[in-house]
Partner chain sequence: MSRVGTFLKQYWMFVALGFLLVYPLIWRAPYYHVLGFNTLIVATAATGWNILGGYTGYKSLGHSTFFGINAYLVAITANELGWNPLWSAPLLALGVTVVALVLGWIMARAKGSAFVIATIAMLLIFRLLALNVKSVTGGAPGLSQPLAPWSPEYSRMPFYYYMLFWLVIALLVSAYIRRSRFGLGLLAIRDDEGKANMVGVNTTLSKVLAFGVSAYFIALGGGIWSYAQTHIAPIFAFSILNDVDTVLATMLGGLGTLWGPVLGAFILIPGSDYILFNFGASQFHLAVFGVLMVVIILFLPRGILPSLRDRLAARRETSSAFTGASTMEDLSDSQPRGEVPGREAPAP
Amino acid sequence: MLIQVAVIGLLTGGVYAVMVSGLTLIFGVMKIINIAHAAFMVLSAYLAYWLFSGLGIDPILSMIGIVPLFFFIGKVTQRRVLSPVGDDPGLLVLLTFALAITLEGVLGSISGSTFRTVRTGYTSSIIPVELSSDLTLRLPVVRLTGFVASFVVLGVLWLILNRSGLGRAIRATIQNAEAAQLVGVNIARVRSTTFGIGLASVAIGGALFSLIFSFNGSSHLDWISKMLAIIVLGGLGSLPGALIAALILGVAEAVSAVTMTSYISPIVFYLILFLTLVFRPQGLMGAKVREG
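Is it possible to get the structure of the chain by itself, in the form predicted in complex with its partner chain?
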């Protein structure tokens, strides 16, 4: 029983990893905490939902359109809205927060407060995996899909970062923006592209999210706190750290949900976030210290 719960938690953790990968990457390059990240995820989930309920397009398929759209939105948002503000972290957090409540307001106005979720033909399908004669894991197809997709997304991100010219430019910008500029990296472009990649990845996260969770316009507030907890624990700006933290928290959350009073686990969650920020801003995973 507990193993079953833990495995499902692990699968969910994989989806969390996709949700937060862009958030931590954006922080690494720009030192911006994008509070609107979850709101963009909910936006993507709504788009997937509307495309599914209106045109019958499966969310996995609709990503083909949504992902480039989000890349573009991200690039433009960074260019036109974030970069003119300069680099006061407090102001930037407020700004992305403002973007988040704008999205929330718009989505809420359009679709009310009803919770939505995408129910496909395979939503309740389950794949049984027999481990031994008396232990059979029952894996929900949607979570399995999310888990697999998350590894594809993270793999692609890893390739971009470590095997491409853009990736070299991104890593250089993360490590020393001024020096990157002085060897000829156009850091304005690196920043807007990174923001685009960040939103593109959360668009995928949103499509997967729409299959697994239910949401309305205000859901982003619950999710951004969870996302922040993950990237803070993983070490702000560290992609591998975020993956590990996402998997751990996915499992911890699932297990604690069945073993503890329901409200204790989110409080512990925020408490960990709070204490980590204050005492170990470099994260629990021992990633390199990075200025917040």
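Nothing here was measured: the structure is a model prediction, and the numbers come from that model. Positions refer to the first chain, counted from 1. Rigid core (definition): largest C-alpha set, two forms, superposition within 1.5 Å. First, how it differs from the form predicted alone.
- Core-aligned CA deviation for L10 between these two forms: less than 2 Å.
If the one shown is the form predicted in complex with its partner chain, what is the structure of the form predicted alone?
FYI, this one's just the chain on its own, none of its partners or other molecules.
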């Protein structure tokens, strides 16, 4: 049973990785924590739910329309809302918090406080994998789909960052924004595009989220704390670190729910976050930065 639970936690961790990939990328370029990231994820989940309940469009297929929409929303939000504030990290964090509260209010006024989830024909489907005569794993189709999608999304992000001109500009901006600007990188365009990519990735996470978890307008308050724990453990701005941390925390959460109680398992995120900040504040894949 413990092996089964650990595998489920690993699959869930893959979904977590999709959720946080955009958040850590945005931090790497803009050096701010987007507090509204989880609220945009919930918005994507609602859109997937409405398209499924109203038009019968599967949440996986709905990504075809939701992802470009969120990329556009991200670019506009960065250019028209965040950019005019300047580079003050404190003001930007407060502004993204205001965006989160606004989205929560809008979604709450439209859908109320009732929890929603998407139930498709394959929601309860299981794929049995026989490893031996005494061990047969049962893999939920939804979580397995999310796990595969996580590697696809992270693979695409890796290709963008390492095999494109935009990726070189993003990496240069992450390393030193002023130096990148001096050699001709359009910092404003890089920031808006990165914010758009960040919201596009969380749109994918939101569609998968709607298939696995229940949600309402205020669900983002619980999930942003989990997202922050993952990117801090992985190392702020590190995509590989975010993937590793998401898998670790997914397994830790699932195993603790069985070995202890489901009430204690959410605390595992914050306990690991506390230990990370005490013993390795730069995270698993982060690097210490000397300033003088």
